[in-house]
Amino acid sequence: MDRSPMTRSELDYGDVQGLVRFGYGKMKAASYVLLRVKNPAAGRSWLRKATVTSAVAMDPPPSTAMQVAFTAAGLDALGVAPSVLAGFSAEFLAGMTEASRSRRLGDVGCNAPSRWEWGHSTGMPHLVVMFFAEQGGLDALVQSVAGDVWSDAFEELRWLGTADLDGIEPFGFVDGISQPRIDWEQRRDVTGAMNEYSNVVALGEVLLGYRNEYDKYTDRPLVDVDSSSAGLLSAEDAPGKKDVGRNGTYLVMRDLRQDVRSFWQFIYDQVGGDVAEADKLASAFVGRTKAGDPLVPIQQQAIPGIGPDPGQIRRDQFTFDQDATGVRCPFGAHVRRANPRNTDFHGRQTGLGRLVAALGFGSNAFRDDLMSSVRFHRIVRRGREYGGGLSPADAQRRASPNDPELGLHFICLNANIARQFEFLQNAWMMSTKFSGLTGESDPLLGNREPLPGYPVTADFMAPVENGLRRRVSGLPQFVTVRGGAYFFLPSLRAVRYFGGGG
């Protein structure tokens, strides 16, 4: 991490990924292949050409847009050099799978790795191809991009459709309303943020080779000045070097599979069939109601910003503050354990009242310093649904032997996988200690498989105003990982780098 003066040098959009600023949410057809490299020079020779789109906003958008992300397996079979490939996060290098990584992120049991159809040892693609179309032009833009060249530089591994459920989730409710706000102007003052929750995020939270929320740079591959990196734009922390990860970000992905019907016969089992205390129910776990609206209050100053729907921004505007006993939102609920809208110093204002805290005294409620600072820990989510919807009446009827298989390819962006993605993943969503509470992980992806002093994490408890707090007990296990790897997005002079053999 370097100390060098603040540089704002401007963003240039035509070399970042379009997915990382747009999502593509409008287009409602996407698929994605996993590719393996049969043949570098050809592989090579297909990415000095590709049509990446980039985030250069257009008037009118395109219809189709076409992203590719690379395995550290996937950059060494083309062969990007290993002084450079060393460069790289260790997260990233190392990959999702490996063992004592699983045992962090929940894969154990039903989503160990071996269980899984494609990112184990022996289905590890190498790369990502990610198409997205308007209705009706996913089929053309394939075949146009999956030539003869295409054919000869890769073996197709798996090919991963999607579901357009008009911004709904399987489990039936609305999804992807909480996005932190990327400062693509760099505005943000990080060292002024200490005490003051925000959805706005550095740029260097998401895209490599800027300012994080540290006020630092995120370590990268930098290489010297020659003829292949010479495209390569210098790096801001060391100019007389070329920065093969500016512009580019690391992408999670991991299939989710979300077994609707377990989730809703346990919701009415717990509720004796009353549809209004299932909905109820349902909503605690999650911590939205199904139409998306938060269970606490939502804060009425102006909203910040713009967005593609402002009924959606309003329904991301609130914190946890005016719920410090959990009431409204149960402390274990999902979107709770996903983004704890909390600040650094939880109530501290004033220098003296920081330093307070920092050496652990003056905590105004027991659950005020139990958590690390939100802003550390944003990601940027970028998934897909796929299999259809399953309504809750319709869950309730036995299962037939054609249901599609319903669930989420989870994708998410950030500049530090074990920062960003690892942590919220490790001490959020799986940790049965998260906020004070014990034998329990998240209701919705939690592994409910017994740790060592915790025999029992399928519980979930939610207080009761003025009375005991509520226990339920047995939880299954709603959704298990199928599949997943770590990929790099790169930069699209990036792209044409690796087209050159790095």
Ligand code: HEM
Given for the second form:
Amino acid sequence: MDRSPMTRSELDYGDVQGLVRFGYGKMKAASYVLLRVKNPAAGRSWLRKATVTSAVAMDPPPSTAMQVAFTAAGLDALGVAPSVLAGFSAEFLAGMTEASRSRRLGDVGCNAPSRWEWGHSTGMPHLVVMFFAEQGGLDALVQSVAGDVWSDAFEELRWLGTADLDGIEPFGFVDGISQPRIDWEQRRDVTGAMNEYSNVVALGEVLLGYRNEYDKYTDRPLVDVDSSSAGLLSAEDAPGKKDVGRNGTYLVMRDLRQDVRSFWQFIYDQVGGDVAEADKLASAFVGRTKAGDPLVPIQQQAIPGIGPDPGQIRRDQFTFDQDATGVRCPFGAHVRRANPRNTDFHGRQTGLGRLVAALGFGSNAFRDDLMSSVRFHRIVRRGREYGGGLSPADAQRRASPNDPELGLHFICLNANIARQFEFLQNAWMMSTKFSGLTGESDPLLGNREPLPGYPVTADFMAPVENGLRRRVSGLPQFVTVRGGAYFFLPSLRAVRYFGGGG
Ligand code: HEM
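Got the form predicted on its own; any chance of the form predicted in complex with the ligand too?
The next block holds the full complex; its first chain is the one shown before.
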């Protein structure tokens, strides 16, 4: 949509679901229930009364929170009009398991949706209700929410439990460090050329109804003003229309099973059992040490938008300027694929140098050309682990049939699933052509199935000093997809609107 002359209105945090602004880190217990609508009228009635937690900052902060998000099938089952549904993005409407999309996301072979535990055919949820509570408070919260109307309205498809691993994901690395900083006040001018890495993203990259990094509004359902839409906010860019998407976002959920034993056994085999070398190789796969420190030097010069937690500033204050050859942090490392930072214009080129690079010339032009600017492909991560941890030493021991399954309920928020999550997953994580590499995809997430034209996808290349490279071959598949879906996490006003029948 084109730029409109309308003024920007202030954000009403009371209308935004809290998960967009907070990770609810102090609420150590969380559980997500996947539901199907069995009685639409009862479902709408539950929605009208549901106490969905908003993004308003409170002192003291609340001890519990509840969030709700819908799949396209769920909105349809609740009776939302087809004309309203049609305004949502094509990828949300088609869903995560559409065949060509599965290929692009790497959901083939043992990741194929036909093998999933949920998110496919009859296992497709209509909505997810997410419960968060301080330790000991989860059961009471669930009971207070899931009363009689709930039982009339919904069929429970599956409960997804989570585990509190103190910020460490099951492979043993600190997680949840790097996040983009959302420009809530909409102060930043995105129209200027911005080739330097900044951690700030426009509000419209996360919330619908606001300008994004292109200074445009992402498409979303806009409806006429009538009695049913009266409670919705107006669209900033379309006078006379009400905005169903405003203050809402898309929530991508993927159930990622982690084979921690195979991860550490493979690594120990590669280094002949040497503990220090094993940690080094595992850190090269991730792109950070187990403690979360980056593999490249922390920069003294401030990077706009890093923070606000001082510990996070230190651990996130870096770009790949100092590591143009990937000797410290391999190009294929998970965090370098997930956020290449300034790889477009590394070396801090200015003036003529930048022009030369922008035109595709210069010594690094080949690799620069393979990237587009990272600010268009950022996601807000809100995932939680499940099952527990397993130390590298324990991972060497033989598995027992009673071992719990370990993994990550990966969750990310973004206004444009195709340009943000899917681009990241496809062009950066799964691609065997990322950054001029061949024969490899993400060392943690990669699906090792051969691809047309790429018979080898299970390598990992780590450049070492003097232009030499160390190749690790035959990486097993460490992460398997067990479920997933695209949800819409609406504003509180839109929750009521859907409750009223849309
Ligand atoms: C089981 C699967 C996964 C594991 C074990 C994992 C682990 C990690 C770890 C340890 C970090 C570094 C700590 C941090 O900055 O938070 C990280 C960063 C990150 N991961 Fe993952 N991750 C997984 C799946 C994914 C997926 C599916 C995506 C997106 C498609 C993703 C995107 C990111 C991003 C964007 C970052 C931050 C990079 C940065 O800004 O430096 N991860 N992940």
